[in-house]
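The data below hold one chain only, encoded as C-alpha cells and taken in the form predicted on its own.
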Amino acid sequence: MPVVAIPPGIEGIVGITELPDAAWVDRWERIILPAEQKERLLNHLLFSLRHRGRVSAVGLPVHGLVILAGPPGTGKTTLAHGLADQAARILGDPSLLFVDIDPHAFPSQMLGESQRSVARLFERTIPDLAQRGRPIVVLLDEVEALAVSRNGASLETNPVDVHRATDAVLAGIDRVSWAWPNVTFVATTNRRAGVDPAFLSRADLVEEIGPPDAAAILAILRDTLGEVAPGAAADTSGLTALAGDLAAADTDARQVRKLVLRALCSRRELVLEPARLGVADLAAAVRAGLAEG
C-alpha cells in the first residue's frame, strides 16, 4: 500500500494513502448498498473534487463535505475508503491522497487547548497537503466527537472548549472549502444528533447509512461464505430463511459477516476444513447470537 509518511509533530493525522490502491478494491465492491445510494455518494464526491473550484461559491454552494451517519457497523467508515478510491480511479492522474483524521488525537484535557489543535490541522496541516496541487479526500472519522454540538454540551465535558473547539471546525471546513477545491471532507457520524447542526448544514450530501435489509443481508452471507464456504453460499433457500430473521433483528453488516465466523469456530473439523461449514452450522451460529442478544 502507498503510504505517505506523516510529517513529525503533526495531531491528529493517523495515516496519509495515495490511490487507487488495490487493496482497497473490496471496500468499495463489498460493501452492500443500494446501487443508486452508492452512485449518488460518487457523483457527489467526484463533483466536489472535479468541479468545485469553476463554480460560484454563492450560485451554487458546494462545501466539499459529505456526511455518513448510521449506527455502528453498518460499514461506513470502510465505505468512506472505498468511495475515495473508487473515485481516485476515475479521475487518474495525479493521484489522490486519502487523509484519515481520527478526533479523539486532539487534546482536551487543558482549556483551549483542542481549539489550537483542530485550528492548526485545518489552517496549516491540510492546506500544506493541498498545495501540491493533487485531490485529497480527508476522512473524519466519528466526526461528533470533534463537531460536538453545542446545545448538548455537558457541563462536565468543560463546554467552553467544546464550543470553541468546535467553532474552529467549523471555521476550519469553511476556510478550506473556499481556499483549496481539491480538497473534499467525508466525515462519518454514529450519532447524527450529536453533530453540532452548523456542521451538518455545511454538508452537500448527508447519506443516512442503516442497517441491511433481508436482500442485502443475503448478498453480505454469500459474499462471506464465499470466502470460505462456496458450497454453502450457493443454498439460496437456506440462506434466505436466515436473511430474513437477521433482517428481523436489525443485525447490522458487521454482526451478519461475525456470524460466519461464530459457525466456522463452532467446531474443531470446521476450523480446519472450512469448505465443510454449511447452512445449518450458521442457522446454529445465528439462533445462539439473536439468543445473546
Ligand SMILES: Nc1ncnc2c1ncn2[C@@H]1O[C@H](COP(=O)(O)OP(=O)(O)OP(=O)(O)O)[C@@H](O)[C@H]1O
Second form
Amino acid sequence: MPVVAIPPGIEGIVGITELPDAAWVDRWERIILPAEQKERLLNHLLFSLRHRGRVSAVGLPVHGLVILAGPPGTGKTTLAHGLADQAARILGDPSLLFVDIDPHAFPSQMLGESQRSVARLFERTIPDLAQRGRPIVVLLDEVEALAVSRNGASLETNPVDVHRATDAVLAGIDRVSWAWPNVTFVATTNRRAGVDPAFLSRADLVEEIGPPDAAAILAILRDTLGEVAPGAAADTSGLTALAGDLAAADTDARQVRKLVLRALCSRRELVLEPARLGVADLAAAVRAGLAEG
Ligand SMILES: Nc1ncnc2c1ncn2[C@@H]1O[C@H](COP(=O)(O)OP(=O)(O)OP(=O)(O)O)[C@@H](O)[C@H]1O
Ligand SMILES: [Mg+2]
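Got the form predicted on its own; any chance of the form predicted in complex with the named molecule too?
Below, the chain from earlier opens the complete complex, with every other chain and molecule after it.
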C-alpha cells in the first residue's frame, strides 16, 4: 500500500498517499457525472500540474486551485481522489503525492493558535513535501471550515481567530501558488456561501456538482446492483421507472447507493443470498423510506 509516512510533529494532515493506486480507479470511473464535466476538471488539474511553472503569473494567471461545490452526497470528495489518481496516471513518473488536509484540525480555542497552525501548514509542511520535486495534489475537503467567510454575519458569531485563520489560508495559498508550481489544491464544499469570497475568487475553476438526474440515477443503480445482484441490474424497465421516482424526490447519489443496501437488509434471505434482490425490493425500500420521511 503506497501510503507515505506523515513526518513527525505535523498537524492537520490526515494522510499522504502515493498515486497512482489501483484501488483508487473506482473513485474516478464509478462517480457518475456528465462526461464533459469530468473532462474539464481533469484538464484543469493536468494543466496546472504540468504547465503552471512555465507560464507568467501575470500573462496567464493559474492559481493552482480547483473547487468542487455542491450538495452533500454528490461525489465531491470521492471525485477529488479520483481526479488526482487519473492525473497521476497521465503524468507518469515521478509518482504523485496526494495530501489530505483535515480542515477541522485548525480551529482552536486559543487566540492566534489556529492562525499560527494554518500558517505553519502553508509555510512549512507543504513546502517540505513540495521540495521533493514531485507533483502534489493537496485536498482541502470541506474547505468552508478552513476558509470561513469573513462576511458581516460571520464576524458577529465567530471568534476573531477564525477570520485570522482565513487570512492565513489566503496568504498561504498565494505563497504556495507562487513558490511551488508542482502543488495544486483541490477543495470541496457543500456550503459555498460559507466559503470566503476571496478564496473562491482565487480558484481557476469552481465546478458546481449537481444532484444526479434520472439517467445518472439509473447508471448508479445499475453499477451498485452489479456488486451484489447482477440479475436486477438487467431489469431495464423496472429500474428506469424507479430512477424517475428517485430523481423526482431529489435523491442524492450517496442515497441511491444506500437504497440498494437498505433493500438488501430488509429481508434475511436477501442478506444470505443477495443475488435474489429484485427491483420490487428496491421499490419497497423507497416506499418505506418515503413513509419514514
Ligand atoms: N455522482 C456519483 N456517482 C456515483 N456514486 C456517487 C456519486 N456521488 C456520490 N456517490 C456515492 O456516494 C459516496 C459518497 O460520496 P462523497 O462522500 O464523495 O460525496 P460528497 O459530495 O463529498 O458529500 P459531502 O458533501 O457530504 O461530503 C461515494 O463514495 C459513492 O459511493
Ligand atoms: Mg465530502
